[in-house]
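First comes one chain, alone, set out as structure tokens in the form predicted on its own.
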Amino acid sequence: MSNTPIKTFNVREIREQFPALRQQIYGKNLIYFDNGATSQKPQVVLDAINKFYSKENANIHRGVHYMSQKATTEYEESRKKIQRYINARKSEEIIFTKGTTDGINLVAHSYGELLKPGDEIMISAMEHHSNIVPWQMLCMRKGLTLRVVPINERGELLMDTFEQMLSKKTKLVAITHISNTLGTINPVKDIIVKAHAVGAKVLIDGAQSIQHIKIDVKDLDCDFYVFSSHKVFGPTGIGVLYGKEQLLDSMPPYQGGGDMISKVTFERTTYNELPFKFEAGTPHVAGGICLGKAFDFLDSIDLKAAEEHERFLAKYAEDTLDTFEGVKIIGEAKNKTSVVSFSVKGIHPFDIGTLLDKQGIAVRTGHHCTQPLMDFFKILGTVRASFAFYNTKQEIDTFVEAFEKSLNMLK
């Protein structure tokens, strides 16, 4: 890959539209490099986040005023703008959740309900927590078996071992898009053709893929495919879990209460359609509403240019960090995206995150709620930079500077 970077895209011309991005930290200007954690949001998504509040702000689905009319309407075409985003089928396979996480607890609580004593469910060792405890509770719950497929020294899953391992006994294969420790790119299309084969479904976490590169449900021909909102430079406490309007009509309602029910009684309740169904109570408005101007912002840029440009800076990042001595890249992967993940010989990864965020520059460090891929690893935890497409080689090279400097403190 050559080092220059991708000369297609504009990337102060991006900046310009993240406000964060131009505030100093300590006297120095901030540097993000958090953004598998969360990312930061265009101006165009706080300006609605404020109109809304300050102009619009109503209940949606029930009121037959003006206000909750232009809510709910502007609330169902977010709806919409992600459906065409992903390529889904209809409006009514996108469900709003308040996240990743709460995407796939509805899943194993509902798709589990359909599951009996002896079926299994698989997932990796690269899984964020969010996508390990939701299954281990299930199978607590229903007498299943969870299985999880190992990987590699450098961080990819081991394919012959997964396909030895599935079954007719395999109902679910839940699997990270992309890892947020390794920046592992997991061949999930594989992954799904092989899963179905056996007749099991498929969840793809894309917490840390959509945001990266371009996501297509029907080519994908995923069941279900969760992500969250504050990764993609929409508002925090909103996601979408996208699944099969088949499968979804086979499963029970994963939460009661008022705007997912049909008719109620005291003896009993029937319940609404999709995407309704999975909706109980008044949901995140604004936060629906300025999802959708999130992805109208990502309409607005050339995704695959920006794809181009996160590969570079990460490419550039590991070069760079590779010529320091005790330094470990944990994550090596010959597909990956956006993140470094590395380790230095005898520092407390803390340390190094701590003396990097005095001088300016945010970065994750710790285990990543990611604690069996540290043990696979033998390692604590690591510094973690995850770059997005407003990032620039020449905040890399500052923060290798500081990353130096840090070094040389702390020896």
Contents of the next structure:
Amino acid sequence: MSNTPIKTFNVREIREQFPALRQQIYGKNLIYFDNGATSQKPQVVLDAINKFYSKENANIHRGVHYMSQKATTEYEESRKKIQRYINARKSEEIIFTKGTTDGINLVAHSYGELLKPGDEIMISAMEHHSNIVPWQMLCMRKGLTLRVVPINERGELLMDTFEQMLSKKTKLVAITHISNTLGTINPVKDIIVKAHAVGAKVLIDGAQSIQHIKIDVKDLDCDFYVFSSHKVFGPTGIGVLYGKEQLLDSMPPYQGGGDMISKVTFERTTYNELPFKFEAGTPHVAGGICLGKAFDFLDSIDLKAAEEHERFLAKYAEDTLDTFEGVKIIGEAKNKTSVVSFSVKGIHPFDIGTLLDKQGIAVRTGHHCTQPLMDFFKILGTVRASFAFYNTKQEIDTFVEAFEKSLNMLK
Amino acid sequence: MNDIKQREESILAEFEMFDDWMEKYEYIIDLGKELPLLSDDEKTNERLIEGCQSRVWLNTKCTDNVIEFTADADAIITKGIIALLINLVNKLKPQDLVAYDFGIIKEIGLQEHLSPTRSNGLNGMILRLKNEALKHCIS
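To test you: the structure above is the form predicted on its own. What is the structure of the form predicted together with the partner chain?
Okay, now the whole complex, with that chain kicking things off.
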């Protein structure tokens, strides 16, 4: 008999586990379509946060007492859960960070130390500012060159150009798995193979993919994969950097402090082993433990069915919005996830977002921290509805009605 | 400053008539539509009030110790909000504007726009109106 529990996907049952979805905003039932910014939290995660601070709070890795040892065990168990979930070889390859941005900065500083003037870092035209600015800063510090892979009008990477841009000088390709603004799913596996062929390492920004796609870092063969807990149903303030062990071992520490040391004298300090070498100071213990609970929750869901449901929602929303005069969908990649970004001719996204908010609908408006991408599409910003598997078709119908009402007021 | 009390009361009376948020915003949008446009030449960087999502340009004139404003914005709700502010403080003496506390914003329920994260930057607009008044007080 198999020990694998049967995984199911039922939207109504899933929604019941998210108390934040059962509230009214300005007297209307909340419709939460800002999942690209952050996801709501299931009851198991909320309970775990409460339980940790009520009964289990202790500092980890150093204490001799019961609570410290228990918290340490749970924190390290969580690391192992994450390792299993993303199929990393070892739990030492799972570094806890503050989030995606922190993970990218860690790599930029630490792996960046190994690079020499003239080396090249490659990113794409659809990156979030957090996968642009750390590399710009690194290039300034070390005399490197930042190169940008262009995209087409549909919001897809120009893979031929990417290949032509690769050379022996390319030391790192840092690329988003899924664009937060466009929803484009990049062909990362192909990118990784091609980058490796010239000896470059690859960092995948997984901020928008971990919650939508089953991630297998071994299968992807990426060198680094970074994500934030809060976008994958866990608490804020914690995230993960996965890195291949050998590579992490070759990199100098990022920050100095407690926990990351082996022995300290005033003359010389030796560093701790992985993963602790990269985890200076008291970490976000509750965050780490509760992120593990978020992955337990995900493990109970039929993720394939969830992904299909999300794609259905996005297609339905796009097809409906497309019938409105002046609406332009921004991001029409063949392979995309449940992000629907759009602009309306003659109407500022801020106006639409404000009126939707007053009707209980949370969307995001603006440049979504991708200003170069807005420049490419020659727009100031978009309205972005980003769906999670707990959203429903009925919510999209209500959203479309509210959108129509907003348009009538603004025209 | 008596005049501004009267203006506050008339704005409050207007907002009291609205039953819900959408009506409030309908009114703000109408204010925005009524506000005369600035020409493209007048939309200079010096007149731009920095905001995250929508841009607002404020034009100031001060004659005989009376300060007068015109403005434009690329989002209509933002434009309505600056129009509301202008209706409130237009043609005041600069020193009266500097001393004015804009407490009415809370009373009509627009305080959410005052938080620093709020992208249309009502805070920035109020600060700019006061700074303009301060400049003219000094000169």
